[in-house]
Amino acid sequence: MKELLLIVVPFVGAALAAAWPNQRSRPWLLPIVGLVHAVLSLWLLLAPPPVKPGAWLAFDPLARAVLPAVSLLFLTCAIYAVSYLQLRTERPNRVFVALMLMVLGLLSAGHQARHLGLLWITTEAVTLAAVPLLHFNGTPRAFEATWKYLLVGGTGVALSLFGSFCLGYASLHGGGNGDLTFTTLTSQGAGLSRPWVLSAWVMILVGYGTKMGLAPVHTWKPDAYGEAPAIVGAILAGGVTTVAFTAILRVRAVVHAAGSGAIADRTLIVIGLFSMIVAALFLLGTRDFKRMLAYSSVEHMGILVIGAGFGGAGIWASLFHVWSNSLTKGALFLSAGNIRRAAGARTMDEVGGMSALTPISAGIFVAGLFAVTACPPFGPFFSELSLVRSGIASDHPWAVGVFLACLLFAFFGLTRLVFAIVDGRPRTASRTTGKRFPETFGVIAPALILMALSVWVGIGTPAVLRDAWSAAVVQLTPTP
């Protein structure tokens, strides 16, 4: 039952944070709980527990392949949060700390959910728990972004609920007894009603795709990522979107078992390529570097579902990319947060010369640019290379061609904006923000750790991770 501690420990930490009387010391609960969670997840990665077929919650191969990455991302963001909240003493942090820990517990439950209904409940709970986090800054624009996230995300969650009903009815129509665990649904296979399975797939893909931020249901992302604190954006980009992706992978396995896998894979490839095209176009035009991170996330969510559409080797590459993208995007968000606070603005018209004002953060931001655009030796290069190989091997050369073209245009858009912010002389908005932003160890070390982990995952991918991804592929590719 060790895997349940991944859920219980953050919830206990959230309760402690809600009751903790001292605002100055309360943020330390984040790295303490994050460290315990990371140790537990890595322990279970190395020594996975047995999984009961009918269990609603379990540290199964898919959870093992993904959840430790989320845990490491949360730990580094939690370390950053201590220094960040010390700089934001004008804002009470009781709700912020408690909900951050609650989100970690819910993400742990979502990744381990092996029941269709439980998966929906945890995803909806994550959506609700993240709402006050987005509104932490208390500005009118943050309020608008929060409502957009809630309304668009709520619509997606509603669609995924209807899709869950359809999949449940497909099971009952095929002689099932109402058991909605993914093991049972997959075992029913061809007995599932094909029309209801396809209806469920469309609604679940759109519903959870909204949570991922796939185009065209990505509209909440630019506002949410642009207005949320950097650590919240990092958790949304590397944690919340990941649990939605694993939900799609689990349902995809059921659709494949029902004999409709070819349709599911084609829809994944098409919507993934569309997301990359939309993201590349917006990256070529945006002038806001925090919105840039949102469009980059749209692009990388497209990469994940394209890999899933390529089949077994592509799923392996996608799970690899979950790790490399989460770590890299986390470093980008944290360094962007430093630049935003130092500059007092976030567009290339107002911000410039940050290499002089925040040299370390600017350096990390540039390194993150090359990492997220798949330059070696960072993790995304190796994960995207694996994805290209899987696309060619699965006879999808046209998709690989479009994929590479989108990567090129995204690179042009990202470099245009990043170097405009980093190079040159500091502009007016950057010079008149008052006291110079202190690049302390607490706000620099977490981003450096994440960049180092990105290089490590790419160059020295440990055998235990490769084995975990391979085991997840076996779980997710049943024979019809």
Second form
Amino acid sequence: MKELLLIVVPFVGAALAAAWPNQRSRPWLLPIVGLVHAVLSLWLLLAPPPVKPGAWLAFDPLARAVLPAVSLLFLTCAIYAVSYLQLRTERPNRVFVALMLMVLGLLSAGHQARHLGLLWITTEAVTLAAVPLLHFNGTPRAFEATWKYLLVGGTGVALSLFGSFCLGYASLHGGGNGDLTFTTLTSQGAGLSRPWVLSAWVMILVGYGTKMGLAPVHTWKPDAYGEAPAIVGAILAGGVTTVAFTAILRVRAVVHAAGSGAIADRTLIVIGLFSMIVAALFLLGTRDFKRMLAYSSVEHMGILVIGAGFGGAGIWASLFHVWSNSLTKGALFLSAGNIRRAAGARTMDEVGGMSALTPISAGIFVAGLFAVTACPPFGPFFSELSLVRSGIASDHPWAVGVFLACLLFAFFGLTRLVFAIVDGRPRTASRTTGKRFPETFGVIAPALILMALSVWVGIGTPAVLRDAWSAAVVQLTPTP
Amino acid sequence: MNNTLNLLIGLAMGLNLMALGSGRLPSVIRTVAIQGMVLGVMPLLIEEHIQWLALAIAVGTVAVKGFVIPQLLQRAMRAANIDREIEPFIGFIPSLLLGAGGTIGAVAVARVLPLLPEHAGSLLVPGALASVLTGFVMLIGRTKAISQVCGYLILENGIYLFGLLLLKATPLLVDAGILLDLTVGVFVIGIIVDRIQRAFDSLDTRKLTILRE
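Go ahead and give the structure of the form predicted in complex with its partner chain, now that the form predicted on its own is out.
Whole complex next, starting from this chain.
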């Protein structure tokens, strides 16, 4: 029952937000619903409910391993949103608040979807619900970014629907009765028609890969993250991409059961490494620190699918990385949002010396930089370390070598840009206004909490999380 | 029954080529509308026992693909005061050739894929693949936002055709959800097209070049 509340509560919140008359008090719905959602999901993490095998929606081990991270990220972003929307009183926030809550509800449904069609419907719905969030700023640039997001993302989800149909047909051809839950598909195993399974895998990988932002179908990402408000970027990078990743994990398990797992894993490793290489190259070139976050996200999506390609312990490391990446990226997006507001610009040509103007945000931004480039003691260091170990253990020395080289180049690119913005003589585009950006508690605390969570998940990984990840790996490893 | 269905699919494939070869936006929109209506009646030919939900979905598809979306696009077109696709990235003759080649390729590929006995001899798979390819050519090759939306619609029509293979087996609830999502998707696209027109005073996507590396 509680698992359904995870979906229902945000929807009720969204309806309330749409009807709420007061512009100033409406944003408070975000942290209230976020808190209820976080409490529910942590409760379910500690006391997982039984899963009916044929259920379309259930808090299964995979949802348990991932959804609480999304919930924590949403809660902190929601706290930030209250202060953010108070700074932006000139823009009506009815649609924004309602759709943020819709996105949360749909994300909960997507993570819990155990039916191929339902999974697609929720992913598509999240894509559409995020559209007005992206052009919240209403600038021509924001509309340009939204158009690219819709066209590339729309084509991507269309392809994943095509892939889902192919997988459905594979099941029909193998004598299935049209039951498209993942349990049934996996249990059909080698009975699935092989040509259709492979066609399905290619299209689902490209389709959900577009949603994740894997290269070469990542092109919407820098534009969207660059133009959207910081909280939207954080939710997209830490929540929406996660749904697409769990979709790929679920389909991968089916492909494994069908006996084509080796091909699937090889494609995952190749596309993951390619994403990391592309991201590292663009990170070395970009001069815009919000687009930088997008390329960093492309890199980390690459890391996730490489882990999935390693299988077994690699999947465990990937689920760990979902947590560390979501929390760290959230802190980076929020502190970057503060810097962007204080400076009035986003490129290293226009912005400098932010450590003097917004010392706390700049500090968090630098800490986030070290976290996201996998320096200890932050979460990504530990998750990427276990990923490297699983890669060596599963005999992929070349992949691990390229992986480490890409991390190094990404480190160069990120440090170059971050220190150009943080250090030096203070220089902003909006200095003429003479008003300094106040670093209030509301815009600092959420980023600090996320940073602390990132350290906590790395150093003090609780046993319950480790168990949850192990249970998800068992769920995703079909026994022949 | 299968013959009528194949005739309609053949018609839809012909409409693909018409959309590729035409430079006038009103006729492209009309072509896509007719294709949508042709697709909308197909479920009725496949289902032996027509239930009310199947009927509702068919009526809904025809209404949305045949009337609502074309109306939306025509309004956007009039607001932007354009009716022609000038200087496409891929010219009309090359895109026609690509489309024709793609159709032949689709038939060839469909032969390789294993089909259930009741689908043997059906044009659903080649029709779906050809429409998806046509959609891609239009998405990539055209510069006006409205033409790109038409390309996206043809792509979706192709996937819809493929989905008909599963129609009997899967619960209609799933189909209804998918149809709803697609509809909302196109509505959202229509609204964004409108906003782009206002923000940039043009629907030429070549002008959307502020954001680049």
